[in-house]
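Only one chain comes next, encoded as structure tokens, the form predicted alone.
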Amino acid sequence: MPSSLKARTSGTTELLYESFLSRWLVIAVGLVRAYLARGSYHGLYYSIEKPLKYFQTGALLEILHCAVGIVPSSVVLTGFQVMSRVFLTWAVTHSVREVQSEDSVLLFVVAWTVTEIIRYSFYTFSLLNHLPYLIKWARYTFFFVLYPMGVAGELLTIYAALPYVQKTGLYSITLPNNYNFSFDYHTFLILVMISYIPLFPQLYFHMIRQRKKVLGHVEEYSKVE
């Protein structure tokens, strides 16, 4: 490749992480300012509805990303990710307003936030190759705490809506229609849930994986010491 294409990629690149990290960044400060003016932490997915939804939405652009190049993750774990996020965001939290004011919501939110902050500034740095170690560390060790955090306030929240999916008979097609066809969205969120079990694993000992390979020569350095 060019030195000149070369560059120009690379400037791209930069361009597209910054902006992935001040997303989550607006996020952040939202829920900061809107923690102080309030005193409490009951509510706040309101003062971040907006951004959240746009934001998270977006990202879906991710997964193309990923295909080509331009984000260094895998295609498969990163697919699964934002669509589950999207998913969450549009068809559990948006469409049942009565889950809104749950704190599981908060949980994912906060852990969603704090994750992609860290994912972006390790990105960012890595292509300025200026990455300080603590964010290198960051990016490979509070994933022990945030990924467990963000599916139980995930899990709680579907969990939550399903009294309110079932009373209402919401996005459920009853037979008989002209179709013939049958949906209950409340047993596809119960089965939603269900597929945590198996997928859930497979990205949390990816990165258990990633970080004995990242760091597990710098710590073993260290116990030598």
Given for the second form:
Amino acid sequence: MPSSLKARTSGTTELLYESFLSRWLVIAVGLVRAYLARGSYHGLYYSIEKPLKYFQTGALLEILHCAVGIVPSSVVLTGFQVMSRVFLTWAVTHSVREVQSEDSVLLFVVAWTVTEIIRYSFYTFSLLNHLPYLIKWARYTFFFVLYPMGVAGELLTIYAALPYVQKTGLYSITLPNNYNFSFDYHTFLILVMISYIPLFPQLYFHMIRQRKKVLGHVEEYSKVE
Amino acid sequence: VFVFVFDWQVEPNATIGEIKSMFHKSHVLFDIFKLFIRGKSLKDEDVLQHLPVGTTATFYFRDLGAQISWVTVFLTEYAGPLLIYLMFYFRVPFIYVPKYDFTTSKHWVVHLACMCHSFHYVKRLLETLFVHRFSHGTMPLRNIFKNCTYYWGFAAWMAYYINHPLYTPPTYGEQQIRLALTVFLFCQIGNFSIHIALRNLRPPGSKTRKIPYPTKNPFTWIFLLVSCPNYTYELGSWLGFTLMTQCLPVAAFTLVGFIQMTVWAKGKHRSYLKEFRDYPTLRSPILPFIL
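Alternative state: the form predicted in complex with its partner chain, after the form predicted alone:
The complete assembly is shown below, putting the previous chain first.
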């Protein structure tokens, strides 16, 4: 990426990431407070519903960042991850009211929140050229637990939504109609669930490879010394 | 990267093709590859003494990987839609509700659509066998899987709805269908005319490239405005078929095909401009004046 562009955008990008970071902290704080207030973790989705929707949708900007080159991540991988999160937030959790009180929703919300707090801290500190090793380590280590946690939460939520989608025919188009087209959202959701099988391992192993690359260097240096 | 050192005596008028087969004789595993000099790829017809080499020559190899012939790919990818569509048309079991097995649609437009779709792919198969002259013999093997998935998948998706027991005929009835059929046939003839014109540009067995020009056939006069009228007519055919069937999947197929053909047309247009200094400036890649 041309260095002139980097210099011009780095100020705004840092502010942007700090704001993203603080939003996810807001969600985290919101969750903790609601939990303490209620004494249980049921229905915590409602306490952070609005911020979650806006922040996760705002993450669409990230795809642009990758495309322009401000962030060195791949457009395809980031795009895919953002799309899947936006899909889960709006097309599943928001659309199917009955799943909003499911524990699986909390599972992926917590996974996303912790991941994003670490990730945005990582980006912000990187841009400021003051990256504590702890943050870098956390970014490339926590995913071992957070990824499967998030995936489990997402899959369980979609699975929970299935009977309601089938009953109400949500987002589905049936024949006959003037454009000779049909769409069954229920089947579509099942296909989405199946797609996790080839896709999730690829993302997971990609992160493991990244980890070796990023954290591997430091171990080599310490061996040399 | 492989490094080979040879001490062959070769005539100055030897062609690259001959050198390649000499290499293949001694290294049998290398049969499909490209030779490069100074980053430029070499054709089989290039003659040694016309290349920038002295008394010794350094060639670079690029292994092209597993290959398959263009003819094989085309025949496979076109035979699929032809047969698949017919399976849906005849309502073979396990597609629709069992009471409809082996029945036929009550709408005459559905029969017409089957005839048009089948005609289109039979035409393509015959053109592959008897009309087209291919520049390259082969393409990468993985293309056949990619291409067949695309053609076969879309054919099944379209055919499912057009031949469905609950199919709804076009809103404007006979008028719409008649217009659609006219457009379709006009563009099929146009597309065929262009294929013939392009074939006649190139003598049999040759790989020369010339600028195509309008001929006596009025369907080729579109060459005045467009570099790749075969794609223009193809788009027209599918727009006709979309209008005829009033089916959203057909519209989707038309759109995706249009995007791909535009990419190809732009590439071809660019290479025409690069190769021929006197290339007509009025021409656009695929849509007159627009694209």
